[in-house]
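The chain below stands alone and is given as structure tokens, in the form predicted alone.
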Amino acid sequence: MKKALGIDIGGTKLVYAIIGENGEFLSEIKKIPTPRTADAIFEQLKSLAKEFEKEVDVIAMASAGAVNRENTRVCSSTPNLPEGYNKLDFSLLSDKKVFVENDANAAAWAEYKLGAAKGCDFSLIITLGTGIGAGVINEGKLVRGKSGAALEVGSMKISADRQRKCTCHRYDCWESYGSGTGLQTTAREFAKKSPEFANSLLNSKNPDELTTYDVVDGVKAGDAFSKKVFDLWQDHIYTGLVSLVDIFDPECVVISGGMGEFIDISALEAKVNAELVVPPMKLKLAQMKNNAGMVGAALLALGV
């Protein structure tokens, strides 16, 4: 059996484990803090590779950011990772093959091979978290684009009004509205101008300190203000999904990431399908959860 050392590189932690060719975990999943500099991240990854390289066939990593066609380095800016991270050459980490893939692409592959998109040769995965990522499987193959940077959907513009600045420094990108950060921003803006906030369960809080968790807790408690904010956030997700589904015409769309579990999947599916010019799709929640990126990177690196 072929094995990979799978590593998920996040802004706050590195998660790693040995993964088999069927996507099974062959060791305990471990977590360590992400070092604060690019050089320190490289040295930590090199140390992990050295520790496990005799046990595995390949070192497989899932990372934020667009990845080059050779799967050796991140070739775009990564706001949640230190300056210089996108200049690291991961191929130098080990004498064994080193493979890196965008975390949303890797998650899309994991869901296609083992999860909610299994059996769908045309699938779209949307990762909703602090930002928004996406991956597309077309005829059983990952869509990567000419430079490996395809599907940067978080930077897709959904308005021309220049109302909200995105982390990519442009205005009115889908990520600035439909991500968890977007929900937080909407809540803070809405609290300052909405009369409902005066009667909200959250009205003791400073509007500028409202969080996504406050809104989610408010919705669970039946708070009208929180529900209005949350519904507006789901409308922002719907706006981006309609465009993407019309463009890619997938059999299914899988919603992944920490914010996905709060969405009314059946209601969103019906609303998107009612607006499409292409045939309807099936909207599903991801099954692979937080391990999707690590597993997908391992499977891709092992050629599975």
Given for the second form:
Number of protein chains: 2
Amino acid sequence: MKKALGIDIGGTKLVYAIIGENGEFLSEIKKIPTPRTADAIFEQLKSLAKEFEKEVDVIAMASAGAVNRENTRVCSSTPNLPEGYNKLDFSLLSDKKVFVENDANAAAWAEYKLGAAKGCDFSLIITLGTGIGAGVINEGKLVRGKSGAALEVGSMKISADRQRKCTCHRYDCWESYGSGTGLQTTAREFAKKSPEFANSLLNSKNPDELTTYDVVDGVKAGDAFSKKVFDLWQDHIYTGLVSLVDIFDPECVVISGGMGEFIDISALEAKVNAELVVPPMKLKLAQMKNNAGMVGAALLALGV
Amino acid sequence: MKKALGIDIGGTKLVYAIIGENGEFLSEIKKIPTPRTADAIFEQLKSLAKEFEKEVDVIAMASAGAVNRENTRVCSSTPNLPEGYNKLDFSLLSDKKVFVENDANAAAWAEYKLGAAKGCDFSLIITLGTGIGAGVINEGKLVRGKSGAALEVGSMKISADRQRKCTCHRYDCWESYGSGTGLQTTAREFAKKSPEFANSLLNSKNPDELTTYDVVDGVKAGDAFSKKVFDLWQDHIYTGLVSLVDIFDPECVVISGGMGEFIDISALEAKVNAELVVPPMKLKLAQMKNNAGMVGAALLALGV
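Instead of the form predicted alone shown above, give the structure for the form predicted together with another copy of the chain, please.
Whole complex next, starting from this chain.
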């Protein structure tokens, strides 16, 4: 049985383990801090590849950013990784086969092969976290686009009116409303204009310092202001999701990422299905946890 | 060489001709009115199939609506065709192979095989007319989705605020802003609230009776009000287009349909490329004319 060294390249840490053809971990999962320069990241990855090259058949990485069609480098900008990162040629890391895939695509592949989308050859997997990512399986294959940059759904515009500036400099990106960061922005904006904030459990806080966690805690405590903010956020997710389901016509949609667990899945499923051109789709929570990216990259690299 | 009877099933007319493997017309292009009931449409198609069955190898149809994966019936509602149309089983029309494809998908295939997207294995083709349709070629194949209903981009929401009700009953569909009908709605809304309408060449008209043609004529005559409405319309097209290009990462985007010719292609191309996560894409005007749907359906049915 073939084995991969799976590596998840995050903004703060590199996570790695040896992974088998069934997605199983054949070693401990280890974490080290992500080096601060692109060159240092390259050297660190090279040293990991060297350390494991006798034990594995391929080096498989999941990374933020759009990955080229050859799966050898990242070709978009990556705000959470050092400058020059998108100049690195990962194929030079090792004499073994080296394979890199966008983390959302890789996680989508893991959900398709082993998780909530198992058996669904038409699936859309959305990652809701600090940002929004997505991957699509169409006829059992990842949709990657001409340069591997497809499914940049975080940049989908949910307004034509330049209402909210996104951290990416564009306006009205879905991500600026539907991500965790988006929920926080909505809370801060709403606190300043809504009279309900005065009666909120959160009213001792500075509106400009409200966080996603404050809102989530407020909802749990039955706070009406928090509930309104949360409903606005779910509406924003709904708005983008309806569009994507009409665009891809998937059998199932999987919600993953840290913010996913807060969503009322059955309510959102019913609301989306009521609007689709051709319903239904099945909405599910992801089954793969944090390591979906490296598992998916490993499976893709191993040809599974 | 194999031949297809190509039929375009429109809300007002059926257009048909014999088409060869290179997309060439091997007969006159004929038009007859679309019968007023689903059953009468079926009988009409059956009689056409009978008339040509000795001359052709397949019966190929392009139709509005989402077409099932077997390419035998329409599985969505089709507002411009009679009730019951989506219950028809086209496979029963003839003993010859019968093939039906969504008209936007079929037109996209024709542009890919013979027109402006020739050679581009990653293409997005947008049809701007009374409504908005689209087809995507990814790795040289049409993206169809689980039930052939993918690329219902007209329903993509470009606002989360329930600003404009679409003819399809949903709110804020891209189609309700970016289509010809959308331009007309924008003109009527804007005439009622903009002081510029008083000085417009169109000011003798009732705002509620303004048409797309009035605006297009106004732009040609240098009318400032018309120009503003037209720019709003182009902004609406831009908003949806940026999202779709980030979603599919195509090499080239082709604009077809009756409204396409009014667009400033190079300005729109530059504006979209300035916003993409991974630019560039090439924006082009369609080369295939009105019969792209039936030609594309014929090529698909013939396996070309």
